[in-house]
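A lone chain, given as structure tokens: the form predicted alone.
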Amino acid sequence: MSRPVRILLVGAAGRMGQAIARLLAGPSFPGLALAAAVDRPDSPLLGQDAGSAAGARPLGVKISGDLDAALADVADVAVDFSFHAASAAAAPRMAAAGIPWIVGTTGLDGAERAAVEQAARKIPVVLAANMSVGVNLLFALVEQAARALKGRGYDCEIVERHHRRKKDAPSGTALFLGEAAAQGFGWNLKDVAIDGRSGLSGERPEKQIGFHAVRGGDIVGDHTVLFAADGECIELSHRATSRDTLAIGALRAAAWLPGRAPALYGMRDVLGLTPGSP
């Protein structure tokens, strides 16, 4: 029997690298295991054990605060739920360090994306702001949808709700469904783009897509993209009830992509979803 995928988790001490810890230390992935875990150096769980921090059995891994040590240990694959600024700033040391890294963070702006990017030349990638099965059969979903409607006088308009505490918006995965709306009306998300709309704002061009953020309680992740004409409304929405989906897809990258050839990645690459992909 082959030895399990061993996994560095990076930001094991937040909401999403715990609830990976919680699914390592149960039955349900017997082929990967934890090999490291990092957190920011002023985290309160340094020096725990990163199971028990999670509210399981214990994993006999302490939660560190030392990237460059943890990068030194034998793993097989990052699994990266840290910080945009904080990934940004990892890139060239995962790609130095030559291991495969799975970057889930949200709210990367053009120059964190860039470096991912720039990684990505030298280690295989996964880049995804959501790794769940179904946001990602959305994405292929909304893509159809816009190019079927394309021309026929559809306003797309995309609403998200999360919890309290989350910093970003509109949310990554928001944005992911507005680019893969653009790509079926063959436009530059960029141009289009409106967050949210108060006072006199006008009337709604033909080329527009709408991005608006709720935030309150523990709501995990809400997605709505609607495709509204004179006479209907086609709404396609996806709830998470867990945050454990998202982390179930990250493992499930986790045992994909080592071994891949250099390049940037999707979780439509790791689920199968694009044309082509293995």
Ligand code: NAD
The other form holds:
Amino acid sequence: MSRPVRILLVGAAGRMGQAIARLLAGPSFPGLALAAAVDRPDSPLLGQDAGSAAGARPLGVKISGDLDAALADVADVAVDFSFHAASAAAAPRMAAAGIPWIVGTTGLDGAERAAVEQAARKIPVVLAANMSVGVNLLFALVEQAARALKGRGYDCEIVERHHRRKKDAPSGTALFLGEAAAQGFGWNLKDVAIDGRSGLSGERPEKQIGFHAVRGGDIVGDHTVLFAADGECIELSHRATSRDTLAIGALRAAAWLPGRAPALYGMRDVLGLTPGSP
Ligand code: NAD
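Could the form predicted in complex with ligand NAD be given as well, to go with the form predicted alone?
Expanding to the full complex; the earlier chain stays at the top.
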């Protein structure tokens, strides 16, 4: 029997880190094992067992605050749900350690994304703002819809809703949905994106994609893409009811990535959803 894939979990004390630890403590992923768990050096959960801290059985791995020490230990793949600046700072260290890297962290700016892309020249990297099967199918559907509706008077707007603690807005998933729509329309997202509207915003031009971020309570993540024309509105929606769908996607990626060639991959690659064929 082959040995399990050993995972280094970064952001282990966070909501996603704990969801992943709970899954690793359960029966669903027998081929994966937690090898190391890292969080901020001042995390209150430092020194606790990563499984127990997540409310699951002990996994025999304590949460540490030392990424470099964890990278020096044996792991087959790193799974990172931390903070945009932390993931960018980790990029050259992941590359130097030669560890395949799943980056679930969102909110990366241009320079931070460039750091991840640079690492992907040396190691295989999966960068995905949303790891769920449903959302990745939605990306493909939105692109297809925009292509079909192009030039027919349909206004595209994206509404996302998340829990009150979410740090970035609009969500990384909303921006990717915007990219998918822009691609279908044949536009460049940065030329057409607008964040919400207020005051005398004037008549809406057709060549525009509006983003609207709602924050409240414990909403895991809802995304709706509207295509509104005179007389009708098409809405393509996804609702996550639990973080598990995202954590399961991350662990699928962790099982898929080791042994791949250095490159920047997406969940479409992991899930086998080829562009244009949802
Ligand atoms: P969270 O705030 O609950 O957890 C983040 C964790 O990272 C915290 O425990 C924090 O202490 C830790 N952290 C911060 N800086 C660190 C550092 N330098 N080194 C190690 N750990 C560090 O947030 P969350 O809801 O778990 O989300 C984490 C990230 O993942 C966010 O960017 C979020 O938007 C993103 N996210 C992505 C997906 C996806 O499917 N790709 C799904 C959910 C969340």
